[in-house]
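The chain below stands alone and is given as structure tokens, in the form predicted alone.
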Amino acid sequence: MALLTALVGAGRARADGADPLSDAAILGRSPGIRVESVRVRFTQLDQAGTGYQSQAGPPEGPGSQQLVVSTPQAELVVKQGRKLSYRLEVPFDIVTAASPDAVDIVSSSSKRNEAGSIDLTTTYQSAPETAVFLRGAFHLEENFRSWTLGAGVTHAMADDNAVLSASLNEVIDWFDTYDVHGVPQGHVWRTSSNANLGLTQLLSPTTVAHVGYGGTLQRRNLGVTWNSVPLLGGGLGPELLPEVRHRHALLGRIVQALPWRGTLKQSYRLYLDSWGIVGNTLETQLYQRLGRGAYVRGLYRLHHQSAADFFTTRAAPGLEHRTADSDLDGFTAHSYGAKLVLVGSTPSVREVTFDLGFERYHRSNDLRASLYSCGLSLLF
């Protein structure tokens, strides 16, 4: 009798479309596709200073490195089911620069340039402790195209107290090249092959540490095609760079929670490459909560690097390699800034975040920049 009752009940459940032994009844229904977060941001960079690679000045240099970049950008994160997620980033740059405009002998069309990118990362949570991702990106601007393809994995260990990450990326750039008089010389390309390895470790309930390594191999045309080099005896010559560059970076970071509702982040980065540049970067960030819905962040960064082996501001005409690019010079740079973050919620949005930030950058070889930003984030 009990068996008959069970069979009749199961049959009635199937007739009603609610089988108690179905996958949906046992495992729960799939959450489908849902939006997890939406973020928008606007950033403005104002740069001033001079450099010998720029022709926006006297023939013997240095020339203006004036640059203004306005960057609106958006990010969308979507979850599909329990294992798949997608992150779409769309930045758009409006660039006004004196240096490329100085070699534009036909018009001033190079003074202002618009650029945009589409960057999509797909992540698959193959296991509770393991996730793999694929990344594809495309960048488009006047006389420049760039394609990026990447893949990586993260794996949690020791009850999620340690996370190991690794990734590979390949970037192909295709762009126009010009001589020092602004005459087009056809198309050139370069590739950048990048590998990264990182380990994040929980040291205590209030301390987290991270170490990482990144290596990049770049090949073919590695310069900015309108850069020039002042020559001994007068005049300008083109920048001549090696066709291969090996780049290495080691990073260490520690995050410490403070007793007064604050957080201290400190990091050190060592950089070196096959062109003879060695860089050291120290950075400190201090977060302080002001109340339940607000906190501030302060930042200071110190960077020092040596010059490339072939950097010069007066080159002999017969040199195999030469550059006067101030980015490849030896210099010391300081950055400091602050950010205010307000956090709240609504009945339909789990977390709403609004922030305002400012950063000032200046370095010893006559370059200065101010960075302004504001952002809005919605977490659902």
Second form
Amino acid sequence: MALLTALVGAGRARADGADPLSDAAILGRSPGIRVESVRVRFTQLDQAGTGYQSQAGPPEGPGSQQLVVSTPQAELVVKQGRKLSYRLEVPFDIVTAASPDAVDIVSSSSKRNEAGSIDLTTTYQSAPETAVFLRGAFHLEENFRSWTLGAGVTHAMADDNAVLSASLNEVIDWFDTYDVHGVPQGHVWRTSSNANLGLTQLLSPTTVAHVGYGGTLQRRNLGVTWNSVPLLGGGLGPELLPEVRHRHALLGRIVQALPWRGTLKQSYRLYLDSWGIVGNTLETQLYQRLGRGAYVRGLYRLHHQSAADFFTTRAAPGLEHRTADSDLDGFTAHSYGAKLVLVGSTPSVREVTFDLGFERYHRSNDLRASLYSCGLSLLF
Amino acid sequence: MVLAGALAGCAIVPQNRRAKLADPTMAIHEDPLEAAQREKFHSTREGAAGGDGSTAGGGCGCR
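Right, the form predicted alone is done; let's see the coordinates for the form predicted in complex with the partner chain.
Below is the entire complex, every chain and molecule, led by the chain shown above.
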């Protein structure tokens, strides 16, 4: 009789569309759409220095690279059901007090320029250990448009001890071009095709390591188009860059918990490209917990790069390629900074995090910047 | 990458020994907004930064 009752009950459940062995019956109803997290951040950048590509100075250069940029950012992560999630990031750049140069004859992009992006990543958890994602982004500012399409996959192995990731991105930039006197020359474009591989590995209960490789092929117009180059005989000429650039970056990072409730993060990045630039970057971050709801972070970063093969501050006539852009020069850069992070919770918010940070950057070829930032994140 | 792949087979940390790894200070990647901001700052000032798939941005952030 009991067996008959159970069979009848199961039959009724099926007739109602509620299979007792279905995912919904076992795991509960689908959670629908819910907000996972909200993050906002504000960064203020104050930069000073000089560079030979800038015309904001004497004709023989170097010109000023003074710049003030305010960057508000927002990020929203929404989960739909158990397998789909969406991450939307919206950053803005508000550039004021930039050193005006020739391009301001026809535009005000160096005096005041607002820029914004929309960056959406959709992730589908195709299996407990595998997720695939699609990314689309659009960037807009006064004389520049950029579109990004990307796709990738992450796969966890060995009970989540290792996570492999791979992604592909294609970026198309379309922008106005000017000569060195600020006269518009129409529109130009470039493409960047990028592939990334990464592996994150737990090495011990207190150690995590990550290695990654990124390769990028850039084609067409690879400059800002209004950069100038001082000429040997006097006067200024346009920057002339190759139309192809192969770029390779190799990154290694290790995170180690320390016995005094601290954490050490050490990373190294090697960069090589077909323009002759070789870069080495070391970064150390030291975290120290001050209590359950607070910690501080100290940061030091050392970057050294060699100059592009065709970098010059006095170009001879007839050179096929030339640039005086101080970003493509050989230099050493030091950054140091500190951040205070406060963590709490409320009945409706699982974790509330507020941080306040400062970072100072200075470069051996006369560029200095201070970054002030604060951020708030809510995890539900 | 080959070395890392070899290491992946060597170390297995069981779930019940990952308490320290769950601390936010142990995250292998930074806060995404802070990471994006720092990446853009460096990639628009250092010819040897970038080249790893980040959104280019324009004006002074063209590389």
